[in-house]
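As a starting point, one isolated chain is supplied in structure tokens, in the form predicted on its own.
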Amino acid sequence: MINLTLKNSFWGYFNFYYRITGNSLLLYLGLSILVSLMDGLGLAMFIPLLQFVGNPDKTVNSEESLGQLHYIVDFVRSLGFELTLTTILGMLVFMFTCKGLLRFIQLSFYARMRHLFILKVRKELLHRLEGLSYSGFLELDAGKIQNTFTSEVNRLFVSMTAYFTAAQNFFMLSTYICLAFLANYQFALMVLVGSLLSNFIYRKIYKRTKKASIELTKRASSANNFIIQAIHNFKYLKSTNTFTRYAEMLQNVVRKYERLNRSMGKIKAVSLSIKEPIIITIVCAVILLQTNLMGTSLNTILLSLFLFYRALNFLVQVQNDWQTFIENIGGMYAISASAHQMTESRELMGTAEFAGVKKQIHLRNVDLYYDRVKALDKINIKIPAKKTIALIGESGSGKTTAANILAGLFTPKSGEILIDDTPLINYNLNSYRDKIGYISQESVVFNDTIFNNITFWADPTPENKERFDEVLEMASLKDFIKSLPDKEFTNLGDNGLLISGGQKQRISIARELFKKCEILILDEATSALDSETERVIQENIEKLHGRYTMIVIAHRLSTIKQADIIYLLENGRVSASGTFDEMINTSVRFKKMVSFQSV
């Protein structure tokens, strides 16, 4: 697991960076470095050499205009090679040549590293969200999990190109100053401290960027969740008319959205539009204040003023650069803030494989609370192996509940769910999860193909066509795939909006009885079906008697006739339980729910 810790300093940027990219980033910055010396070199050598040879026995002169940079000029005499113009446009050239084999190597590594980059984070947050408990995700945001998986790492993205590229930007910079520096240093040090003077005016754009990029952030999460619920109750929006008012109060949160991003490019270019006139007017007052009073001859100062031209160009490039890198900081601390709460509420997972029921499941004086709501209250409930039970109650009863702490969503509050005496918490929850069929009365549909939908994008082998058949005949779907053009590879879209409520959920009824599961949920599974569709379905299911552990919660009771046993649930407690006739010899409302069904 990757640490996303971010601490707000250009160092705790530079650690987020590198724990992801690891030592590759170190190699970039190498390159950078080693581009940024060749770069320099070539450039600072062209005035200079070229004076020397327009000049050759004016040695004096030559390092009076040259600072220390006439050591450059006695090493290459010391070479053997002789001051001609021949040479030194050979070593210009070649010293150009590679500079750029070195530009194409870092440039092809960035573009690696980049890549991986990105395929690590996004892999580092399913691997968080995959690891998350669902007490966990119910209490996050859809919006922001949305927008943290698109917009943020893009935007991420964006701040990792910009702070790479403003950190060669930075060693180009450095090493004119440092060329500079050796030209003249009285010069360079003045211009020097008169750029970082200006710096202060930039640190106040840069505090009012990085306020307005995490607030961004924040409005593009608001936003994105009010368009996914748009897309989800469009049926309800349109048949109601009352998609216009929803969409005025969505354009209202894009609104502010917008007049943000508006105030960040105000921002950005008053940045932009005064930070070449800031640096010229430097440069200028440097040159009248060497000149006029401190009586520094122009021809001294010419090659310190060409490379700090140069050096104050990367400086706005640098400068640019952290303005892109701190208006894309929010994707930084969301992707930050988002691994860190799925981290804080992972899913505690045991090392014991699951085998299987051998005897029973049994929740003892199981105690579970949605916040400070009591859901469920001391139950007991016994589920023999190769058994059906069903549960049964009143909306809220905590039938639900209780089949979601069997599928382990759920961590009771007190008590716990034995399985041949073992508790749950000592196994690892998905193996045991990998045993689970779970059919909800929300049908769970893909948008892709039939066959995929339920074989869950399973090789298309004989064994698997085989079962895929299996499945459709016991889910009752053969005549409908047969009337298709496509057949089974019919595409079903987003959500299965092409097909029915009812086809959906035999759907998802096919997906798990080709899963070959071991325990099978059935929560109001056949709810959406017509009458003769859930009485095929039913027989179908009726069948898996004795092959399957089954928990089946049903409103309708003559669909749990056949159960082993019933558990009436009212109030998050079990009020009776027994086979059909007993309940309804023991229990007087159970009885009572039997008559008004006419079961």
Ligand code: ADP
Second form
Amino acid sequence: MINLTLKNSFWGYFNFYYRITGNSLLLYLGLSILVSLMDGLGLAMFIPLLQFVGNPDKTVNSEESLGQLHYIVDFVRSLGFELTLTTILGMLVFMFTCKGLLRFIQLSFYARMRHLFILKVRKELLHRLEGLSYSGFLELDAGKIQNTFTSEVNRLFVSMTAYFTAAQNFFMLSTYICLAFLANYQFALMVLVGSLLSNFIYRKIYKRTKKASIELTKRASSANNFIIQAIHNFKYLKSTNTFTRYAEMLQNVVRKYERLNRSMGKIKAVSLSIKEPIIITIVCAVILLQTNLMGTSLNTILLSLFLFYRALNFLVQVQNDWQTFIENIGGMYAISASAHQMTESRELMGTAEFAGVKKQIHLRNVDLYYDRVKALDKINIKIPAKKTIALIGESGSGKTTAANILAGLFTPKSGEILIDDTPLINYNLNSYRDKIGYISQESVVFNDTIFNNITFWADPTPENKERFDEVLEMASLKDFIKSLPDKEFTNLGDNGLLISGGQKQRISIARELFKKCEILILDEATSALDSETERVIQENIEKLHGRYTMIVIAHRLSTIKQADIIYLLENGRVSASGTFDEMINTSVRFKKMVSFQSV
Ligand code: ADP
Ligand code: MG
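Okay, that one was the form predicted on its own. Can I see the form predicted in complex with ligand ADP too?
Zooming out: every chain and molecule, the one shown earlier first.
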């Protein structure tokens, strides 16, 4: 796992990118420096050209008009080149061709690096999401997660591009500043000091932009959250005409978000438009100072200015890149924070491979709190291997919570889950869950074909197809699928929007039956079915008695008549347990429930 912590500094950002890209980053920066050098050397070829045009007889003292750069002219001459217009132009073309080639290599390399970068970040986030504990997941909100995975990754990407374009332009800037210094160091020094002073203004702008950028991330996730919920609950909002009211709230969130975007645009407009006037004013002031007060020759000033002009171009670009970087820095912070949060709330587990239940699963004195609300109070539940137990009780009594604990989704505050005397936490929970089939209260349907939904994207081998047919029978899905034009290749739509609640439930059941598991948890698995279909599935599930270790949660007591042990939950406590017949005799409450439902 890559460390995604972020230190709030120039090197902190560098370090963040470096940890993701590795040495490619250094190679890229090396290439950037080479490109800048080629560019600088290429343009330095203009110098002999200038001199040649100025003094075709070459007798004038070159130091006068070139400053320290006369060495370049001397160097060209020492190579044995006659300083003619043709040689100079030839060399100019040569240098820039080399630069073009290097630039090509650099940019292709960057494209590759970007590609790997985004893959790595996505993979890292996904990896953390996968390792996130269920209770940690409940603390994060869906909008935030989604926003992190989509727009914040993109913003991170933009920020990286801006950061490295800024680096490239910075190297260019440095090269030309060096050249300008060589031409006339006094002029260069003064302009440089002036530009640095102007940077104080930019600091302020950057600071404001950065604040806005981080705020923008927050607003984006809350807008996202609203939209997700609107989509999720579309049917309800539509049918009760509450969409308008909901949309108003969404509009408010979006409006705030866009206002922030607008003010960021305003800051950008200011920073972009004041750059040139400031720089030109500084340059003019320095020229005036040098020619009038210091009596410097205009020739070297002009040469230095020429080099500086190019340097200033890059300065403006560095500033623009940096502005873009800062504008998108929120993405970096969001990703780092999400990664941190997901790592903090990761699931802790042992290493032992789970090999199945031999004797029993035992919830011993288990307490569970949601925040500060106690959901389970010292419950004791024994589930003998290959037997069926039932959890009953009114809604809110803690049945689903107990099932979640059995699936290892929550760690009890006190008490333990023992599997044949070994605490569950000693096991690698994923190897344990490989053996679990969980038909949860909310049906789980993916936007894909029925076949993929049930087989969980298994290959359509003859063996799998046969198993698929078997479970269709057991989940009473045969007739339904036969009636569809596309049969098992029918797409179920987003969240199973295209089928009924009962059909969704049957598909969820079929999926768990298809999976080769040993422990089957059914949380009101047949609650959405009509009584006829329920009866058929019930019979099929009863046929599984003895083959699975089963935990059945049911409202209708008729469905749990055959259970080996029934546990009655009341307010998070087990108030009675035993077989159906025992319970009738020992528990007044159970007896009442039975007579009420006239089983
Ligand atoms: P049952 O399945 O028996 O209807 P649950 O196990 O779902 O009941 O809930 C037991 C209690 O825990 C209820 O009081 C419920 O409000 C509370 N509860 C369930 N899930 C959460 C949660 N994610 N956060 C806070 N409280 C919860
Ligand atoms: Mg429940």
